[in-house]
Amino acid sequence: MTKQPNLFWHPSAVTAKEREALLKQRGCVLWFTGYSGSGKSTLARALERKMIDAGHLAYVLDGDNVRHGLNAGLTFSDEDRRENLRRVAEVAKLFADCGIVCAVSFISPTRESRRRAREIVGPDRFMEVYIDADLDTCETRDVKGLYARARRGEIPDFTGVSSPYEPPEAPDLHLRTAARDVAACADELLAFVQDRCLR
């Protein structure tokens, strides 16, 4: 993106590790990748109850909601996509500077898209989580219909069916949903914030 010269950065007054001491916890995004309906939002949702049940702040980020609002004029298009998760990485940036534990639940379908997305939010803050499903069973959850009408051609470029996605090659946390319930992946995913997120 092009900088204007007009524009100067604020500093804040207060720091990160400020905000991080105040809600004893450390400012971090969860970067949830895979197919549509591996379980991205469900394990998302699942993580903001039990940390907020805990007495720790965390939101979640979800694709759908957030083409409602912030991303509501972007299309599907490649370009869009880019768009799309760049101002997505960039909120959830601002969620970590505040001391937030953000689970941000995109498809994210490329390496690329994630390396972007880790560059802008900080690699010492930024935790990739890929949710694993194969795409036999991601269609059997399909309760919105989305594969069906991608397979009939009515929903174009969509990821699994007529869009490739790559998987991580080394994500920091890979939970195998295919092969294993939501109590227990949200039970081991609780863990792993606690061990990098918690004070």
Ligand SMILES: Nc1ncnc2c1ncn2[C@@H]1O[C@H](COP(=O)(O)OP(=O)(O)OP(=O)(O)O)[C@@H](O)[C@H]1O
The other form holds:
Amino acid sequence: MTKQPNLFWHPSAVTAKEREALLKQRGCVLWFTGYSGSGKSTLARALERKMIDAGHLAYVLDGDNVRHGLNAGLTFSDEDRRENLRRVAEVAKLFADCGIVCAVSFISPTRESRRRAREIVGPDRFMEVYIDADLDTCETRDVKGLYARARRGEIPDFTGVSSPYEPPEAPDLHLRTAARDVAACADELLAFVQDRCLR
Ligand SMILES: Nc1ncnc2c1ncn2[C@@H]1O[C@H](COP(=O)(O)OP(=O)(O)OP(=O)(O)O)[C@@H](O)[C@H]1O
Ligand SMILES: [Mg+2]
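Return one more block: the form predicted together with this ligand, after the form predicted on its own shown previously.
Okay, now the whole complex, with that chain kicking things off.
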């Protein structure tokens, strides 16, 4: 990305700390990664519900939803996937700067893609959440019918079928969704957020 010589950064009159004090929480980005169908959107929504019910502000940035609006013009080429991720990470950073707990639900299959997201958000606010279900389980769930289509060769570069998934090596939180139900995983997620963002 080229730097614009005529642009200047205008500092805010309010600090991130002040916003966090107002909301009584710490702004952070929970970067969910895992196969399609592993449970990223389900758990992100469950967290958002629990947080709001408990009087805390959380917001979900869902990969698919963002492609309906902000990133509607982007394709699934390598370059556009990178741009999709860059924009989502930049938006998540803004949410965190507002003091919001922002859950990003996005397959982000490569370590490099997650490293870039961490770099954009900043390591202090970035937490990698591995939504871990094995490929067989995700394919059996096939919530959107995408695995069936990918197996028929109708979707190029589909993670797990025709494109690799690199699991996180040291995630901040590891949720195993094949072995436990939604409620148990959502409780564990909330406990993690309470510990990291609400104290
Ligand atoms: N412990 C669990 N946690 C989350 N989801 C679970 C769990 N057990 C079963 N499921 C089911 O698995 C499915 C997960 O679908 P979901 O849309 O959340 O996946 P996703 O990771 O967001 O996929 P995509 O990358 O395609 O958006 C849902 O039907 C959900 O009910
Ligand atoms: Mg989803």
